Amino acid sequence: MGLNYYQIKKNVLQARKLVIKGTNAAGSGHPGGSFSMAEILGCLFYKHLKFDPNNPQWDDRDRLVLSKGHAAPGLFSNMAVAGYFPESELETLRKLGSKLQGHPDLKCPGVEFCGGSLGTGLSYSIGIALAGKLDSKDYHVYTIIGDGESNEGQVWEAAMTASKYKVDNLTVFLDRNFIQQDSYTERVMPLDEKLGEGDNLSEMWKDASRWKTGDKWRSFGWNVIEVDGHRVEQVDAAVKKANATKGVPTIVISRTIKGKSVEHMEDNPQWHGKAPDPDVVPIINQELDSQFMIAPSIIAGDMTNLENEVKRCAAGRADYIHLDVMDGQFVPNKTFDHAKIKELKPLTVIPFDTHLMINDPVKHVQNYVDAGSDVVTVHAEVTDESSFGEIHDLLKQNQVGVGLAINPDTEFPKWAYKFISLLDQIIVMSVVPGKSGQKYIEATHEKMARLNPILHEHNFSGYVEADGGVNLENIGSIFADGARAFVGGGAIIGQQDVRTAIKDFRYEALKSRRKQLLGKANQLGGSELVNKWIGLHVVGEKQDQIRRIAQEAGFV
């Protein structure tokens, strides 16, 4: 069974947009902490949690306790996406008579805990977990606590209790975003190491030598797992490890970013509890729709040691790993098949994006599912409506992402229009497949201009992936065309320092996104809204960088 990677990402995106809708309608709320736990909730709801929205009190359901109850918009938005109530109800957030209050309330079917007074959710969760054991129930309790609420002594009393009673049907996620209501946690009551006046929070986030929180929980007798809380695959792996651990409770210390996915909210204490203004909501929604990913293509590396290339991708923090399977028939070259992918899969939890450049993919796709592919893309040139429908159904049944690729001389086929809303990925080849070292085909820009209206008309919600000849010089223009996933061959995996190459790719795509958002602000409100948008970016050097882009574009 696959990771369900793209479906989780789609649902997380929708949940974030609902948080913005709800807090904007209410004029108050907590988007920052809702966004920092977004991938945690997404992975739980759409991969691991046993629940039935039509029967919220089902005895055998897993329990999800949100101890950091002020982040209720994040919980409610996921409940809406999961089908507990219509998404439109988020517009009633915090209004009199609504079941969606500022903190979770049992009046809302599906809510397990009235989160209000911080520090109490873990104690409550231990009670539910112990009750499950006494009643011989097979449910699991998942609890999300905040790092600010970890100032409370009750959290640590509960930690001792869970360890004493060996509550192994309890998994706790610590949303470690370093920010609480008043300031940065490390300046209030450090869980890791105190921040000095000149310290940069981002450096603390990166420097594992300063992380002490895990040692604290280990000393209380807990199984401790530490992850990047915004990496779906790491959260998924942590849940699997936690569920397999017997005799002790587990805490997953999730390093997160408050306000993640909206630049001006990220790492900004102002957005602990504040709603966005209505005039910037359309810009925020465009920013959320413009998240992007970088994927190295390992065949551009050492083909005699692909194991090492996968490890380089993992060390470089690739979003996923692109695997080009060539059969020597559909394309002139031959690379590897499902057997090699199965060998490589145990090396990393990073998703595998398998691009099948082979004939008759319908006959072989099951092998690539079994090998551990998280996304499988086949070519339109060797499929038709019937065979692709069969491939789509097989992949979806196995929670594997579905992709369709088109060659440079292929327009998107009419038979595939019916599948557009169901696709997770569309690869627009920008080089002739099967040949290495080619330059980006410039006509791909015009091709994307023709394709975008078709995708919009048919409600495409996946990622357009640019594959072939993508480099630092053209990634910005390719982003502007509408691509949101970028495969890098020689420009990434061909470099000695993969991590720096990926970081540079991200920065160039980020600059293009910033320019688009400034253009949106200019379109909606002229220079006044442009200046307001720039002014929101107060953390680090973002404001100066964005202002320079605005000046170069003539928006200010």
Given for the second form:
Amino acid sequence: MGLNYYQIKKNVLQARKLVIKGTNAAGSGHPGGSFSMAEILGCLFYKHLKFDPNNPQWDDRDRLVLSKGHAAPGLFSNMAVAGYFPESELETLRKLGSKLQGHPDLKCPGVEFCGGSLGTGLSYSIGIALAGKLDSKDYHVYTIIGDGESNEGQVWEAAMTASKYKVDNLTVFLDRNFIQQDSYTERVMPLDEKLGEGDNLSEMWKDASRWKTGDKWRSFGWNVIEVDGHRVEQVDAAVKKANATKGVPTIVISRTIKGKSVEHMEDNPQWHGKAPDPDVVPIINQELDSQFMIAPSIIAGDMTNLENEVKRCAAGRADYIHLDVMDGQFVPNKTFDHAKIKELKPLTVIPFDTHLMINDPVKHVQNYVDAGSDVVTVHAEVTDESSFGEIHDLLKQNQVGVGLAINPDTEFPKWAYKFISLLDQIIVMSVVPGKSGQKYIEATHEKMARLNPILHEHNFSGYVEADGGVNLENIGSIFADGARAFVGGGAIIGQQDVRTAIKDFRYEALKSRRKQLLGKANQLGGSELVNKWIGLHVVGEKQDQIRRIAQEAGFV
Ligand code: DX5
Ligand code: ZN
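Switching forms now, from the form predicted alone to the form predicted in complex with D-xylitol-5-phosphate (DX5), please provide the structure.
Every component of the complex follows; first up is the chain already shown.
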């Protein structure tokens, strides 16, 4: 489909919600493994896979084989979002007569493989990949296998075979979430190093130095790419690299988190195969709707060495990199332009969030597309309905996200209402644009309160980005206002340790989100539901932290 980064994320979110809907309606199913592969499937369905939902058997389609078939709700949800059947059909999941069974079945048009008997999908994929070569077809086969599934000997026989026959029209994703049906993979059948007594299994995935799975596949003659499987941009880059690799099959070892995006499901083996209760579904949906991103602004660093600032952002695990372009006219200062962005782009795959503080953006926006921006935000003060329409069309055609920014004393303009549902991002400036290191303007809180109903009414589904003076003290309240992307200049790039600064930003936003979710539980079911919600969080320190927030808020 060729969608941009934001649209892919939106579809991934929608698919996750459908997984919750389906498994809840069924009273059973597998949310954990559906969520760990969510971004992998999203990136394939909405960017790379060639398919036609109206003609599922199209000869030249790419083949997607879900070998870890128990994650069927994840596959079906994406098929619904991609247009194979109505989203409401997820409500029939696992019901008698439905084409959406607990494991993928060929009676659902578009499903390529009856997954479920673990270990067999890779062999099948090699077969159809070789058939494609014999038939001189240029379709590609993408296969998702699980790490629990890798206990099966057949996986390794297939690994040898693919290598021997140079099956390079096959890309395998290993959904490496470290958890299988009963327990942690490293306890049942270690793929990495054997763990010692004192090892914390739920933390294991965080220590990259111990991942040896890639070496196993390399020794079988495969091209191995290792990524964070929840980063759309990394999965995207891996697919491109895999497709460009000839003569050997590729495996993308994707480090993932089982249950990703719903805190109480994350890293918790219980959620391998269990459905959420109906009373917590609205809270889960709100949680899914409240994902957030941190975007360091590099102008707060060393302007003479922006390359290094980008590297610091990448090492600090930024979600995206905020690039403040100033022209000396729209704002008094000058920073850099598209030429610099083009130079910086190859340094990382992290999305580039270009904020154009320039006059006449419609004249320049093509340059910023060509420079490699992933989203371009222009100011409402220097656009109108017609020029913004032009900008919107140009960005969308080029798979670039579309953003509109407003200055502290600009209200969201009426002419832009008709674009709201099409926007990927709205920047609400909380300082007068022009430089970093200024103080957050408190009136922005009220402005957000005025803006929210307008956005809601016009079906906004993008991110509100808070820009200017965001820090650890105020990020929680800005999150509560509805912002979901946070620019940090002085408070992130201005710090010695960018990684810790980003981590701390995330934790403060997380606390604010936890409080909102507890509020939702309280509103829906009083202290009983609050206690139930708290009780679901059993991994690590979460439960104590969340209980403390609930106590402070007087919910328990
Ligand atoms: C202001 C810029 C901001 C700014 C952020 O003109 O758009 O991105 O650099 O820096 P801090 O977080 O220091 O205000
Ligand atoms: Zn900015």
